[in-house]
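Just the one chain here, laid out as structure tokens, in the form predicted alone.
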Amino acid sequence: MGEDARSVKLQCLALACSPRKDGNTALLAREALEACREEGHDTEFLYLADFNYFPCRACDGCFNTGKCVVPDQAGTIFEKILAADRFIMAAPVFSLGICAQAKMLIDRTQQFWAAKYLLDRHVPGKPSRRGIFISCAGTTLPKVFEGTLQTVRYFFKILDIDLAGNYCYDGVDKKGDILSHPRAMRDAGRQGKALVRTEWQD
């Protein structure tokens, strides 16, 4: 690539889905986001239980705009999404599917639905955008992240982010028990270099 590629500074955002902060899914995400800081790139970390959001009301008021017409603070969650270069996603699996925080936001996504199908608009936002997702399982049955893995590769393809990888651990349940993984918290460091390394391995 071009000029020192490596110096250009990514924004790096991580959103942690469930409600149980500082949760196994949390600290993974927290790990894969401060090896994108110690990469030299700029970080942020949400917490989704801090926004005041609501489900979809499948009012189909997106369907003539491409955007939502429910007032709350989606919107902002959507817009640290797509102005990042870098997006990791961690959301543990309630119930063999996604945990209800993320489902909701995930559904919330009718509106760039609209905007890529109905109205024929790209969905704004950075260009080659690439993410991760994460996710914890307290079962270990088998399959037990496959409709969790389904509808985040919906969440990803809709919004244009490139789905770089899942990484996912079963048997993990209470709080803090992934600090006791033999590998997790390494991976995720792993992962979150892999990440923004990418920008000067294309």
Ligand SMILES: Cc1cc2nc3c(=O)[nH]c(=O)nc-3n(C[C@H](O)[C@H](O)[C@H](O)COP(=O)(O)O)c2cc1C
The other form holds:
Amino acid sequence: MGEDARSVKLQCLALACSPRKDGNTALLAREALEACREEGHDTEFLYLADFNYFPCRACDGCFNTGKCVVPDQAGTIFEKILAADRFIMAAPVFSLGICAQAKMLIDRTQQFWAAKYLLDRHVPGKPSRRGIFISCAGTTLPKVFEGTLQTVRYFFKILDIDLAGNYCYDGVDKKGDILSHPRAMRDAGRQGKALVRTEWQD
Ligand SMILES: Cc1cc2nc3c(=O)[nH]c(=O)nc-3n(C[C@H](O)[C@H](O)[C@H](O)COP(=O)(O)O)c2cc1C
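What I would like now is the form predicted together with this ligand, since the data block earlier showed the form predicted alone; can you produce it?
Up next: the whole complex, starting with the chain shown before.
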């Protein structure tokens, strides 16, 4: 551990991707982020629903430059994600996959895919980025998170963010149900703390 490790202020970002504000996944993300703040770090909470962005057009416009040609706010969201040392992403399961709002953003990483794999460039932003993913599903069907997690692993890999953990809660459906879960909210606080404390073990 470096001598100044504890004085390092990390930039921590939570992105709540559900269209349901103050819904189950947003509550968990806030709790995890609050733990980062309590540990002395800078925090920012964003609702994806507050941004104006569109699906990938598959125009291949990023293939020569590594930059997306669509002039919307997806670029702002990516700038914030890549400027963060720690990233908390929260999104529910919709129709057995990640909610469309999150998927739409994930498809827009095509520009980073092009930069990395066609143009041999690094993803810009902070080095040693690390994050966690949080999700909820209304049912308790086996493998209900499988599709979502596959997509999330892809997202973190393309953005060069180390995915330190997935925290998924099933049987959580109505808005606020997560508050009666026996351990989820407490665990979210622990996950947030662990996310920033892992810095000290580097
Ligand atoms: C359009 C839609 C599709 C959904 N599809 C599923 C599903 O396939 N499987 C499931 O278990 N829950 C499904 N749910 C339930 C949500 O995953 C659940 O309500 C979750 O707690 C929502 O989290 P939020 O409050 O953060 O939005 C769906 C909900 C909506 C609105």
